[in-house]
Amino acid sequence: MSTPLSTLTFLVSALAGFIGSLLGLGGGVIVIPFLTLVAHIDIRQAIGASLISVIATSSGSAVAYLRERITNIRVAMFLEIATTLGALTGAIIGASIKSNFLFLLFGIILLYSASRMFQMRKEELPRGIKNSLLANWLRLSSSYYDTALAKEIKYQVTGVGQGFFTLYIAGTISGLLGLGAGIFKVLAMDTFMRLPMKVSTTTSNFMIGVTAAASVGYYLAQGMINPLISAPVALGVLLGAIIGTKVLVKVRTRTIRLLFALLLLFISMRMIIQGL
């Protein structure tokens, strides 16, 4: 990879890390299209670099969000079970389902989710939420200090079963299509479990690092991680993620919702086009 291209990769990766740390996603949604379409990198090496970017995003953000007490570790560990089970299911049934149909189906689901998120863009915090029995048993409710609102936010959790099932499906999609499940994790926590948006994105950020770390060993063993590609990606994403953590604690939730809705729209259109 030439020096100008490495520099451009670093800058694009920094943008990916910044967006990823704000919205609880891996950088793959930006990094993979850039590496394959602009840098003309083999898709397998692009996916390997994307996994590195996910770990870098999570590493760059997780410590800061944990220190700010925004991430909900109990929710993360519980939902990670569903994602892992789903990934195993996806690996088992992958050969028997056409990927085009799945891209089209989930592209439509994400398009609907984008419209729902846009409708909810003015909601700063969920209201009238009561802990479900399962949330009480697992002690999932918590609190965090919101710098933008300048007050402590206490929240409760509902729809734990629906969230778990959604994350199982998200893990299955990830196993079938090689997609990161971060966007579904945020949707499950925000839509079904009714966590505050900042808690959803930061908790997802913590979770995606765990999931990617479990996969990266395989790509290393297969020689699909090229240091000349992965190094500028990892450094750029890490820088962007660190900057993103500084921004998230100061920005209002409605801004994050709007950004997330726009990203959902972009990803859904890509999936629908790929499905067609």
Second form
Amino acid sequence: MSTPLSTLTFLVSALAGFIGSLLGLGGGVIVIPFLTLVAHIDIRQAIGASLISVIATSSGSAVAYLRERITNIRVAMFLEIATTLGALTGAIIGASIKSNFLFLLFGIILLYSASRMFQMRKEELPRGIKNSLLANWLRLSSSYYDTALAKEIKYQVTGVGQGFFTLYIAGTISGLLGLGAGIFKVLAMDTFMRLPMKVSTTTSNFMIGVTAAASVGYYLAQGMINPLISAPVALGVLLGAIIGTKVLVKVRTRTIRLLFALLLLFISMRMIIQGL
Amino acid sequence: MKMKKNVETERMEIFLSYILLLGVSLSAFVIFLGIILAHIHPQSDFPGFLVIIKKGLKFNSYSLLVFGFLLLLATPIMRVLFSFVLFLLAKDWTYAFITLLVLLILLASLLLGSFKGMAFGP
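With the form predicted on its own in hand, show me what the form predicted in complex with its partner chain looks like.
Shown next: the complete complex, the earlier chain at its head.
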């Protein structure tokens, strides 16, 4: 990689890390298209760099979110069973399923989620949620201090089984296609478990690093991680993620929802076009 | 009792944030050195992680980059390992079991992935 291209990669990755840390994603949505379409890098090495981007966003932003006490570590650790099991399943079955069909299917699911997210854009916090039995047993309910609302937000958790199942499927798919891990995690925690949006995105951020780490062996052995490409990605993403964490605590949930809905719309369109 | 739980959780969150901070800053520093060196003295194409490790890590751009990326990749795994230890110390058996399970699945997935990756060839 030439020095100007490295610098550009660094800057674009900083944007990916910024958006990723705000929305609970790994930044692959931005890194992969940039590396393949603009930098003309082989898709396999672009996916490898995206894996690095996921781990860097996750670890970098979790430092701040843990200190701000927004991340729900119990929810994260319980759901990590599902995502790592999914990644293991993905590694066992390999890419034997037709990916066109998957792209189309996910495109449609994400398009539906985008419209739901848009309908819920006015909702700042979930209301009237009671802990389910499993949530009680696992002590999942918690609270966090919301700087934007200037108050302590107490919340309860439901739909643990549905959340777990969705994350298992999401883990498998992301193991197969190398994408979509963060989006499905946020959606599952938001839709089924009814966590406050900021808790969903930060807890997703916390988990995606571990899900990605489960696939590292395969990527390394296949030579998909090229350090010369991944280095500017890792450094850029880290910088962007650190800036993103400063912004997340200050913005309103409805802003994050709207951003998330727009991103979902964009990704679903891309996936549907790719699948057709 | 409830208060004690909250204090324990808070302590754990702070400790885990330090683990992540250590992993992230060390790896970023080493990767930064490596990529600067690589731009000052451009080398031939990257031969792969295993080749560099087998040659032994030295003070050159590829060795630094490989070492830096291994540190970064190890960071989330270390986070799970330390969570397990912290839950054990807190005698929180449910979550000690949960994190141990995650750790075992993670290792199984890593090993299986490496074997599959090597069997298929690049």
